[in-house]
Amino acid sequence: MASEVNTDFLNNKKLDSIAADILKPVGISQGFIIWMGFLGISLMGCIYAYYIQWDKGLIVTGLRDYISWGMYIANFVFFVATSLVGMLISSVLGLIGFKWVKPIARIAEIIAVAFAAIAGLVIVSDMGRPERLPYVFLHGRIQSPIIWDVTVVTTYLAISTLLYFLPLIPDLAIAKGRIGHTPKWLQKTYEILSVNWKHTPEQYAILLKAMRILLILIIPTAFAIHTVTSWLFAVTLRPGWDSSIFGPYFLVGAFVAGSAAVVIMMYFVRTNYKLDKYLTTHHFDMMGKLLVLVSIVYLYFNINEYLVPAFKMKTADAVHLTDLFVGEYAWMFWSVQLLGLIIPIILLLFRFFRKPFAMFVISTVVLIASWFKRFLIVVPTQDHPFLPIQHVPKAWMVYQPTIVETAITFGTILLAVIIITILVKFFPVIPIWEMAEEHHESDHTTQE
């Protein structure tokens, strides 16, 4: 991130062209109405499923005494993991000075805000008595990892929201007078949220300083959020969770899922909004290289996580690993390893597969595999309690998600998509002022 902003770009005719391109898709269109209608109708069905659970209790799910964390907690870990991409793109790469992340940073922050916000709702879906949620804040104990998790998730969401909103303020001021094709209420919203921004050098200086502070603060917060989430598992003695590397293991896995999510969103924005001038093949190529890097590191952690206990094959670990390698979950385990890691790494080493459409397909597979990876972390371990399972119904011995449980899980994904759709459609998805400044600096350098 630059230490100061040269406001000369505001008088550059290039600004009008960039603003026109980026603001053109902003507003309500027929396609947006149809898409939101589809999402809304689908969500209503999922809400009805949750009403059934609220009325009947968790008995309508596949959760029982032995497997009490199923799809819901796997979904929670997935949302928390994917949200970390905001920190990776904006903070780590941005602070290092990679300029190619500028048009991508806001996309990453939108994903961070949407996924972090929904992560909290996923926890509520796992509660049999959701009306007792305030007790977590009123009577929670500092010794509980759950309190740690609630604290860091909330903090991360707050910082991510600020990192999304602050760079948006100059764009909202630029957009005033240029969005006549949008509803008046949206124009009024821009006027209010732009907080009397005048594009003065002093304002930009304050903005950059605030952003830099937040970009630094969010790094330890992001590390804490997924490290604490991993501790929810690792502090137990269960085989499969009793691991000292769960913190970094979860973090690197989060970067893989988040990078894939960014590529998917980049492709949709580039294709549907005709913003290929700003989301170029170079950006997809660089994201492909980033995905290869984090995937290789994650593959290393996967090898370490399974090879070490497999070498020793202690009794409890042997049962768990046999179930993963050749047992009930073998098809899912090897599909995740091959389709979610090994094959994408090999393909993305070649430039041909780092082009937009190929990247979109590969990233979609990687993101789906990332969700199933969280399922494998959560469920199989609970299949093998320390004490033998005796005198219980047969249904308790095998976890099978119900239609209600699946619908509620799908509903949280729909909510994330709805949040992303609204933010992308109602606000500039590419930073106008940063793109204009970059073009101005480029033109100035060329003239020299």
Second form
Amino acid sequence: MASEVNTDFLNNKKLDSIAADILKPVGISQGFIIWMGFLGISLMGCIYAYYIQWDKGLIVTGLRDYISWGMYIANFVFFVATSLVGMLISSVLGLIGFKWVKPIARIAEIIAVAFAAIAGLVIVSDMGRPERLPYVFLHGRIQSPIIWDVTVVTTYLAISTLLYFLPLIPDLAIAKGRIGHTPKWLQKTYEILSVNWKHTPEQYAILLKAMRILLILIIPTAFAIHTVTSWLFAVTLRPGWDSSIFGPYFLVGAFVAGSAAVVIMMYFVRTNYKLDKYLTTHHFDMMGKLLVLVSIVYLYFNINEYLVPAFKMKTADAVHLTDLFVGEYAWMFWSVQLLGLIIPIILLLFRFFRKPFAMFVISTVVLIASWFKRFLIVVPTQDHPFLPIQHVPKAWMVYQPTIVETAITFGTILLAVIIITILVKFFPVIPIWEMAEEHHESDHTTQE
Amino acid sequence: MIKKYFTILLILLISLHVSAQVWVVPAENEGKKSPFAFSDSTRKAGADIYVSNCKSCHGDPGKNNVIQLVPIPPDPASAKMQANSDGALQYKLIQGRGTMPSFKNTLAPTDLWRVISYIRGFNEKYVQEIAKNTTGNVGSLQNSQIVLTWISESHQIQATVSGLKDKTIQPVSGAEVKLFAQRYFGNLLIDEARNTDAHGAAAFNFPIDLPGDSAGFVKLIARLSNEEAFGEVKTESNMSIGVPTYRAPLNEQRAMWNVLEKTPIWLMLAYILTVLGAWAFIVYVILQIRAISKAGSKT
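Right, the form predicted alone is done, so what does the form predicted in complex with its partner chain look like?
Let's see the whole complex now, leading with the same chain.
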């Protein structure tokens, strides 16, 4: 692929029309201002909540001695999980040779970059003394999975950012002369970021080689990021966490959440930017099939994760599992399993439900359920330590997230949405050159 | 037929259960009394001992926050606990049963009585009876003391007990002496309890394989059993008679639980090589962006 790049297509009329379609929504519009204004004002409220926590410490949250990992850590796992889809779509499916992922690849990368970047911030939100963050690097022990996690999240963010940026370079060059309707500073940014791209075969060769390296490198990195995140739990001897399948269990769960996020974003881009020519019903159908596949694998892991310990019902596990199945967390547990896994699997087996709007609704439910799934993995285990909880105030025994905590968590989600909005609005959301190349090739085949 | 067997089994089980619940105290122990009067100072000393030895299971007296074991340990302030005689309490502390450990070698007899005095502080109706001083030869001596000496030929410890009588130092004969080696929790009884001979001496066989500290030091404690007669008489002595034992602290070698400087080599290599490997590619790719820019300038 790298050696025989066809650059003829750049003079093609097809490219003009594709570029026109994709670049049309780029720039500042009234809708964008209203949307960003709404996000910005909401974020202010969340920042105020964080100010309260900064000022008073973690006492303003529901976290106490026994349940010290609550909503924040659940949120962190959710963010890392969702970001993993970048690897699945552009790398795994792309390298296998699925052509249909081309227009979706950049959407997946945007999600990867935004969620991986905010994942780091989410960890800081769980710190009572955030100004001590440098201590993690100054005094961290590499024996600790927490350090592995910090390392691997940073690496994944770097690779994802490059994987977003590299394929964007030719598009920026293509777009340079075609975005007269956008502000001057944006045009200037395009000029700088397109790094002197002239569409020469040599440049294509370099670019494709660099991308190939990243596409391969990101696979072990992505596996590492979520496996290590699962080890934060699995290396401790606690009922519900003491599991040897936590790595793959987290990984597959991540693909479920990430695929759902991609579908939601595809739907927004398709309807708001009128790009249904590029994000076709076929793409939604394929994403539906992907989502049902990963969901079935995830269901398989869930059955393993719950049925095997439930069959043995060891003393400590029994307390934990009873709490999930019929106890305090039963409503959440069964809602997540049914709405986030079983019902979507059944529905998505039918072509009718793999249409864009149905997919959008199902994916939204799946994504929300996957957030609560992380909550169920993180919190209930801490309710039941091996040594009984005694001689402590009542408030320490039950975890009740506070409004401040909820607002801060909501703020991190807003931040991710803001990053996504900016990337989607200011840069081409579908790879122009790759689409043009594809169209060109298909033109050839039909002519012959 | 089966029903009948079941009934018999059930009755058996219930009776077993009931008998397990009753803690029989021998009559001679039932009547034992403290050699000293309970006072604020004994209660205070007892409270300290209680906190470090008893509270983790029996909770704070009167607050009914005992640990939920089977059987449930009674609250010391409860009527159930207070129904015991002083002697019965002492017997139960010494013997232990089930999850209740024996404090025979862990707490000195005087300390046991101090704990009992603390427990009685929660019973307003309690009226103390003090043991009558036992009289006899040994009882007439004052300021008794024990001296420990090491007899290396026979590998024995000799305890010599003496006391003052008519302002002269005289050996105490026929007194029971116990010798202990101090451990992390409680004391290890060395040999068995021995009575002093006419010279006031008692010899204890010292085991040849008892581990000492890195220099072989063992902390020995000798104590007279009959506190009713002598009061609390004990002596402590550090002797280098054990097997020198060096136990490397857990944080001495490279280990997962150690500080960064003592990371296991394999982990350090795995971590550094993986991170360097990944970032070498990332840096290489970033350099390619520059190469792209240069290639663009050529045309």
